[in-house]
Each structure stands twice: as C-alpha cells, then as structure tokens.
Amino acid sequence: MEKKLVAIYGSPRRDGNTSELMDSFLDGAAHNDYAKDAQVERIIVSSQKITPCRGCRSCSKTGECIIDDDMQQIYPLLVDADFIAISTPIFFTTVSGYLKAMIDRCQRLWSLKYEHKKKIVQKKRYGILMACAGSGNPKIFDCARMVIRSFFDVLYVDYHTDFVYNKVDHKKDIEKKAGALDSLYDFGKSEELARLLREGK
C-alpha cells in the first residue's frame, strides 16, 4: 500500500528559512529507497483559504465544521497521512498565525475524538516539527512544541522529534547554520524515516 507523507508549510513566505528546511527533508525522502515511492501532499497554509475557528461548537453536536473553505479538503489529508512534517517560523513564542488557524480548525477532529468517541485514525503514525526563531533563547520553541504536540495528539500522531534553530531571522539565514539543511536531508534519506513509515499499519 502506498504511504502518504503530508508536508505542512507554516510560513507566510514560500521561500523562507523553514520552507528551505522542509524542501531539504523532502529532497532526502525522495532519495530514500523506501520513502521515495510515498505520495507527498504539500499543504502551503498561506495559500489556503482558512477561516479561523469561530468557537460555535457546531462540531460538538454534529462532528462536522460548518465553515465551507479549504479545510474541507485538508481534513482528509490529515486523517489519511502516514507521516506528517510541519515547518514554521516562531512568532511571539509560537507557530505562525496561518498555521495556528489551520490547527484551531482541527477542533472538529478533537470533537470527534473526545466528544463523539470516534477513532478516526486506525494506524500508527509519526510526525516531526521544524522551526526557526530569531531569538537566541533555546526556550523560545517550548510553546510551539506544546501546540504541535497537542495537534498531533488529536490526529493520533506520535511526536517523533524536532529540528529547531535559533538566531535565524532573515531570509537565507538557515543556509549559514552549519549542518542544518544537511540534517533534514539526512533524516529524509535515513533508515529511521523508512522504519517509521513501515511501522504504520
């Protein structure tokens, strides 16, 4: 069965530092003897029409979101994925507003899991986070990690690891970080990624 890898680009800039990290990871995966045949779905959140969650609690009643926008096409991608990779810059200690809007709209999936008691995912799967911050404080990523762990929990995704880089603020700064892009390429090409994909049932 073909594996599905979902890559979520969380930056407002398509060619920014975190997009470079994601592209490097996907390039490595394309050269992975096992992962190269996976179906890759790229979700570029800044290009999607995603209305913020209204907190209307309609999903608590019906399990569905009443907002008709691009999230209706994103939900099945998230549910069907075998592996989810997320990249985002850090804004005010957390993920970008574009990415947070998408995550907040997964209240529908939270409701299905915890209120309607429906297990919408039947397989084991994993996810990773890539993030860059202008700050030099290593704790700057703590809030984003919590957000992504919560998001992954709703999706029945195990938070496998993250790749985070301080003092990366301006465009192309990530290229000055020794080994950063290579680390993502190597992980994409690694037997570790192949193992995580094989573990999915």
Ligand SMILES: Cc1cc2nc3c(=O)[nH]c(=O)nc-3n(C[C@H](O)[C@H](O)[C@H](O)COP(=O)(O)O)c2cc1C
Second form
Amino acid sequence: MEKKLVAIYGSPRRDGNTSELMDSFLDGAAHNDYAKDAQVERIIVSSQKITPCRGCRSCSKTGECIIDDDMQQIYPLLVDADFIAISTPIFFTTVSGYLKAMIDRCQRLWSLKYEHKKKIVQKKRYGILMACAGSGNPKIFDCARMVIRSFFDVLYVDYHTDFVYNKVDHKKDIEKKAGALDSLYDFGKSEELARLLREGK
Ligand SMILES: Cc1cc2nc3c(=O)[nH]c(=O)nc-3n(C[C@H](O)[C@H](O)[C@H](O)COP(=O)(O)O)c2cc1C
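Given the form predicted alone, corresponding form predicted in complex with this ligand:
Then the entire complex follows, led off by the chain already shown.
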C-alpha cells in the first residue's frame, strides 16, 4: 500500500529557514529508494484558512468541529498519514501562531480519543520536528518540543527526533549553518526513514 508522508510547513515565510529545512528533507526522501514512492502532502499552514479554536466544546458532544474551513480537509490528511514532518520558526518561545491554530483545532481529535474513547488511528507512525530560532539559547526549543509532543500524542504519532538550530534569524541564515540542510537531506534519504515508514502498519 502506498505510504503517505505529510509535511507541515509552520512558517509564514515560504522561502524562510524552516521551509528550507523541510524542502531539504523532502528532497532527500525523493531520492530514498523506499520513501520516493510515498505520496507527499504539503500543508503550508499560513496559506490555509484555519480559524482558531473557539473552545465551544461541540466536539465533546458530537466528535465533529463546527467550524467550516480548511481544517475539514486537513483532518483526514493527519489521520491517514504514515509519517508527519513539522517545521516551524520559534515565535516568542514556541511554535508559530499559524501552526498553533492548526494544532488547537485538533482538540476535536483529542476529544475523540479521550472523551469519546474512539481510536481513530490504527497504524503505528512516527514524526519529526524541525525548528530555527534567532537566539543562541538551546532551551529556546523546549516549549515547541512540548507542544509538538502533545500534538503527536493526540495523533498516535511517536516523536522520533528533532532537528533544531540556534542563531538562525534572517532568510538564508540556515544555508550558512554548517551541515544543517545536509542533515535533513541525509535523514530523508536514509534507511532509518525507510524503516520508520515500513514499520508503520
Ligand atoms: C514574531 C517573531 C517572534 C520571534 N520570537 C523568537 C523567540 O522568541 N526566540 C528566538 O530565538 N527567535 C525568535 N524569532 C526569530 C525566528 O525564530 C527566526 O528568525 C527563524 O529563523 C525564522 O524562521 P523562518 O525563516 O522559517 O520563518 C522570532 C521572529 C518573529 C518574526
């Protein structure tokens, strides 16, 4: 069966640092003997119409979200994915607001899992995080890691690893960071990614 790789671009800068990391990962995956056959779905969150969660708790009653916007097309992509890659800049110590809005709308999936006790994902799957921050403080990624871990938990995704880079601020800074783009390309092309995709059932 064809594997599905979902790539979530969290930055509003289409050609910014974290988008370059994601593009490099996908380039590697396109040259991976196994992953090259996966269907790649790119979600550029800043190009989607995603209203923030209103906290109305309709999903607690019905398991559905009453807001009719692009999230209705994104939910099935998240549920069907065999691998989820997320890239985000650090904005005020956490993920971008665009990405956080998408994650908050997954309250519907939280509700299905913990209130409705419905296991909507049957397969085993993995995910990774890529992030850049202007600051040199390695702790600047702690909050984003927690947010993504909690998002992955709701989606039954194992947090495999992350690729985070400090002192990356202006566009193209990531290209000057020795080994950064190569690391993502290499991971995309690796047997490790093939194994993670194969393990997904
Ligand atoms: C609104 C905003 C908030 C930011 N907040 C932080 C921050 O709290 N800590 C930090 O280290 N960098 C911060 N930055 C810098 C970005 O993380 C950095 O420029 C990153 O490389 C942007 O990635 P991108 O090019 O993929 O958008 C902020 C930038 C913006 C625009």
